[in-house]
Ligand code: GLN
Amino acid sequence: MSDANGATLGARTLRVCALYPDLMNIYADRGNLLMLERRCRWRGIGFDLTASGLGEALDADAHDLFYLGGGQDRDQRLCAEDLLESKSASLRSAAAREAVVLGVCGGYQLLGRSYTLGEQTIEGVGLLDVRTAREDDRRLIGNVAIEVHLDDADGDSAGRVLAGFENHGGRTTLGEGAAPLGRVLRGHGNDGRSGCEGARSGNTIGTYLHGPLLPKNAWFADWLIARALAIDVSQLAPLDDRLEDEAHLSARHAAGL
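For the sequence just given: structure alone, the form predicted on its own:
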């Protein structure tokens, strides 16, 4: 199989950078990275995983996909400070050249403009035009399913379902510069009121869906891989996804679909 430039995909390598994997990984979301690795390996696509932790510089041009998971409030504060001090410019540069940036739960909040906890406001990296405020009266917890429309390389868009689990005290509001990732079919979404879940700006995506997300939604893992490699998802070799399809159906059923 060849990409648009005539090179075989087997000669390609997906270069992934996990941001703060030791601190931002409280919902088993390391499984998202494993899912990306396996689906690349099964197709003969190389997979290079690099970690970038506190105080470490970030090379904007060395990675195709940047991943930021969820963490406890204390760890989230530490990571927010470090993002601004040592990684913000590089992450912005990577997003500007259309690298994929995926933030899940706490990572989603840090990709936004701010996260307010009581009287304290944590400044985010601002890749997504969203703001989050912590509400302590009720956490938004449960299985969730959303309908998403993701353009492929040909500009077409088809509605697909993402299913997962949410558990967050934050209420996220979208600004004019961000579009929702999807429409809530079951569950709470960004704030339990708007009917929107997640946010997207170009190839930067934030979502509250975890559990983890990608093993429950293999089609979305493939979309991310294709997007990061700048190819159409149809150029990825088909896989035997019977188990993955069962996992997806189970997640949908758990959400009430």
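After the form predicted on its own, can we look at the form predicted together with this ligand?
Partners and other molecules omitted; one chain follows.
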């Protein structure tokens, strides 16, 4: 296995930073980190995990992938303040050098421009041109499947399916600077109306899919690993994915696909 520069991938290490892993870990979102770790280690790729919590500074150059999971509104408030104070400048500079930034649900909302709850508007990091607001008390809950097109290299690659579970009170609206991550096949997506789910800007991705997301969508875990290591996904050694394929199929079926 070798990368574009001829160096073996075994000599590479994926450096991951988990933001607020204790506060932003609803629906076992931490499973996404485990999935990244296993798929790297099974291939002999190193895996280095750092946590960055409240009050801790963030080194923009020390990580290839930044991860922010989902959370309750009260925990999101705490994290939002801290993000703005001690981390958003670093996150923006990491995104500018094309590090991967992945936000799930509450994390997705915080990567956007704002999250409005009644009278209060929480300012987000602004990496994604989206805004989220609580509209009423009805939460958007259920199994969800979306179709995504991620390979911008050839432009016309077949769409792939991400399947998971959503549970959010916030409705997210995309601004002109954001593209949806995918098209809703089943479920609610960003707002239950637009047919769009998640958002993407370069290597910054936000989605409402829990599950956790990556164990149910192994292909997406590999896509993220490849992006973060700046290699083509075809350079990752194939793995025995029988269990992962079953998990994916079962999530698709649960969503009604």
